[in-house]
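Shown next as structure tokens: one chain only, the form predicted on its own.
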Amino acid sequence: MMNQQLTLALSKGRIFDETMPLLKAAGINVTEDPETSRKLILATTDPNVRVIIVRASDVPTYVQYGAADFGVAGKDVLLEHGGEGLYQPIDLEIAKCRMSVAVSDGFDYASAVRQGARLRVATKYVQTAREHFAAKGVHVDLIKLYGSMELAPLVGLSDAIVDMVSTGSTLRANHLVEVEHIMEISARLVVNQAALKLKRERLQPILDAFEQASKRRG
């Protein structure tokens, strides 16, 4: 008989947290907290289902060569990925935030980008800032970044930054303001498609269960 062991890949931090109510609706707790545990790989109370904690950027990678069977994403990264061989049944409708460009505060935005000017743009999310700033009929020269995107405009290396955006605290606390919305992220179940497939009868309840439970968040 085939291993029916489901494995399911998330990232630390808001994700790894808004996904355990998720979980716990499918009658899944995990063991140990990654915060305080080195360990990447976790146990759950369900000896068929483990937990891989990876970087954020990388569950979309994991899933689609099938080392994880599913795991939880922001739109941010699948856009930047790309979801080939994923399958997305799911917004979960957690870790809500905004994708948007900002610049130091001052700044002629509007002018800049009407004078068609080529625009120095820092981000991590190159495909997306890519995208956006094509439509617009804007002209961009992309630098791609990590993390610490703030400080691209403060000390002169970009004019503006294409970044994730949830409170806006650390937007004004480095002097630099939203100029344009791109889009509304939230988090996405991803599936792998052989992985559906051949472990439908174990996957699909969980999957059930995560969308009953956003749905009643939601």
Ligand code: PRT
Contents of the next structure:
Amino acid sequence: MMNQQLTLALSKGRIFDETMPLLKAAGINVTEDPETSRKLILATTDPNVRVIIVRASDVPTYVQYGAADFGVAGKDVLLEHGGEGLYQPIDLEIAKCRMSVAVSDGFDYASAVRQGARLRVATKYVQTAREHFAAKGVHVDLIKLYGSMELAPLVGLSDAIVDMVSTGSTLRANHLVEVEHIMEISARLVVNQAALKLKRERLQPILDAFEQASKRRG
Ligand code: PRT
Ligand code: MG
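Here we have the form predicted on its own; I need the corresponding form predicted in complex with the named molecule.
Every component of the complex follows; first up is the chain already shown.
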């Protein structure tokens, strides 16, 4: 008999929180709270399903290599990863936000672009940013950061940032303004391609429940 144990990769915070109702819809409850427990492997009420807690940007990697059978990751993260070895069946429509270009509120972005100046752009999303500016014919020097992009224009590290925006309050608090909307972002279910074939019997009902539950929400 093949091992039908399933491992789901999630990141702490909004991805975990917003995935919980979908798991519940599949009849599965996580029995520990990742915010208070230091455990990285969490049991569920289904003895055949466990949840592993990884960094948001590491979810596709765990799933790609089959260390997790499935996971939940933002479109931003998946675009940077490239999606290799991953099947992406469902847009869960959770953890929604937008990817935008922002600058300090005194900075004249439009004329900098018009004059063809090389723009310094700080971001965690180097691949997506490169494609965005290339498509517009804007010359950029991309500066890779791992977080707190909002700081970069304030201290002269960059002219602009590419980051996620949801309420806009982080930008406002740092006197930054959104000057371009790159794309809408939401979290997707990703499934390891081999697991989809070998563990279909156990995976499919969970995928169906996720899809139904996310449709009901949206
Ligand atoms: O935090 P960590 O460095 O561990 O990783 P992470 O930031 O990638 O993880 P997490 O849990 O913060 O985000 C996981 C996923 O949620 C992202 O990959 C996005 O797809 C999605 N998401 C949805 C967001 C936001 N909304 C969001 N608002 N990710 C980040 N933010 C940040 C944004 O970077 C900015 O700093 O929140 C700030 C802006 O929020 P507002 O409400 O002030 O506009
Ligand atoms: Mg974060």
